[in-house]
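Heads up, the chain below is alone and in the form predicted on its own; it's given as structure tokens.
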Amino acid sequence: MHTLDQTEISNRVLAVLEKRFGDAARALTADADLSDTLPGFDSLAALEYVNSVEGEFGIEVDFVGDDVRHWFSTLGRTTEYVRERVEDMTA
């Protein structure tokens, strides 16, 4: 199975954000808070973001057990979350 490196994951997560937020997402830094940086990143957009990331990587996010508000608050944290889930799936 192909393993994903941090850069590939980050690029794919960014592509998810770009699809929804366009140019505003292209300027994101890894540690920028999405709700502060992206216009319209409200609770519904956050839910759609999590669902899109799940679909992109074929992972399932545990909304109860994981701190979704923390892990999906920045590009960098989301990338780290996905990396851990993908590694868990390949182990």
Second form
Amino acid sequence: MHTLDQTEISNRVLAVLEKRFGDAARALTADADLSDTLPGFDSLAALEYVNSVEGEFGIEVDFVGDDVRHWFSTLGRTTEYVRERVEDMTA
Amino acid sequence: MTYDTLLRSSGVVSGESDLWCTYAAVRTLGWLGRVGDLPSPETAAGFLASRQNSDGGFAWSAGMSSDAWATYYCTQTLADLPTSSRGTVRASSSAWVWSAAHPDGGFAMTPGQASDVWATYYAVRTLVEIFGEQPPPALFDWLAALQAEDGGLAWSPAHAKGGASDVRACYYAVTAWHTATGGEGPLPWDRERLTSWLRGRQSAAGGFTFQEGDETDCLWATFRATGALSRLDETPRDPEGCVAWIRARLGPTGSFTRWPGYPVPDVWAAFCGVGALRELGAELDDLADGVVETVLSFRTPQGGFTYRTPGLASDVLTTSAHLMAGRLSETGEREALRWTESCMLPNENGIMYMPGRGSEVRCTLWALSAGAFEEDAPARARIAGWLTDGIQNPDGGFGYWEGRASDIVSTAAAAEILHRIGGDSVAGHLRDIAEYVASCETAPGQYANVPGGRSTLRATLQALRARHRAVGADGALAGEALARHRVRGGGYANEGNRVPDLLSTYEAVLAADTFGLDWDSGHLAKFLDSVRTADAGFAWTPLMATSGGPLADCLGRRLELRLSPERHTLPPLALS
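Show the other one: the form predicted together with the partner chain, since we just had the form predicted on its own.
What follows is the whole complex; the chain from before opens it.
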């Protein structure tokens, strides 16, 4: 299985956000809070975001056990979460 | 009834903009030619844009499903705002409106629901005035069937057969016809009988009431009556008396109040007062400054409007939520309950969401659950009468308010109220509720919010609770629904079994208690940990870090109390 590096994961997560939020997502920094930075990033958008990331990387998020509001609050944290999940799957 | 409690408003304020208030404010400014007085209209547009769903329709609040009511108010208000201020709104289309078209020629508030004249009016105005399209030809047959034996028009053809004419139904039907035809097409009703019925609603004092038998004239009814008559090229029986009655509603601040004795000017009074005078061709210039100044003082920091000065704009849901969460002092509780009990229209015996608005079933349940009218048996009897004699639909179900087509949320709320206060005389009405609930069954033991909708956990559990209150229901079906939607890590999901939310989890525990089913306290505790926020509030889902507001905080707190050693009972609430 192809191992994903941090940059590739980050680019693919950013592409997910760009698809939904367009220009507003393009300028995102790794530690910017998504709900503060992206207009309309409400609970519904957050759910779509998590689902899209799941589909993009073929992973499944535990919505209660994984503290999604922490891991999916910034681009950097999402990238870290995905990296660990992908590593778990390949281990 | 006196309304002094409303003067200082001892209920609890949400501080949020309200969609209908925002529409009424902007429309009033528009009628007075004063939209230019609105500071930063782009913030109002931003508030409206936040109500748009991905299906293109709009919802009353973020996260709810689109409906015709919200879609009309949002699209019309946006159209009233200066073009340059609408930048944050996504392109919209008429497709969502057409999705709520009914084969009978009317429109439903949400797809799959029965047609009613509220929804039909909103859909027709949105299609014609916003999108430049025409409604289906079958609309006119549907409208024609609204005329009741007394000559007035009713909420639906089925209501017309029962003879329930209402001034609002007349206005919505006549305006839908007028909008679709430009007032040129053949009138689908007996003009003389309709005009006569409408004129008969004007009192000797000059104002109008909604229905035969109502006792208090109000601006809302007066506006709708004058509007309906105007579209028929007719006038009230006493036009000068009507103008004088409307102008007598102007208060010391220079804006309008809703009915004689009501102490507070609000956005709905301004909308109805200006609207009615406009329909009557009366002078507006001399009162414009006072109305504009008052209306503009109702803006909230969110960019939209609430119904009165924001610091005093309490609402029943927020107030009830604070009461049930135990967030008020003993004195505060007493004052809040007294304020809640004053939130009744003169001619309707349910409790309103906000003072001066129509009575609503869900709000009435929340208020009663919070303790309103606990020691006032006559008031409780009036509420039961309002439900059974006033607003139960011919299909046995209930809508959010009078004349609105039935849905499971409102029907479950009504069943809980009748169970709580109805006594023996409501048994027949409860059986009718069971009939409506049956029409929402999508598969054995699974229910949707409206006939033809998708089944969800909440609709299923609300339907089973309503059946339980009405004719008894099998707890095993509730147990099966809970098993289908139980999220492994904690909580319950409305759809599937992956994403839990607070409202579904509350409904799940409430249903389990109602049917005497076992549930796992550790499973609930884990879920509550996932939605508890840093400020001791609760988020609607584990996805959000901030409180979902007073209603979410109330539900979370009540679940905590259910988990406490005292095992406090959950109030049987229905929200969405």
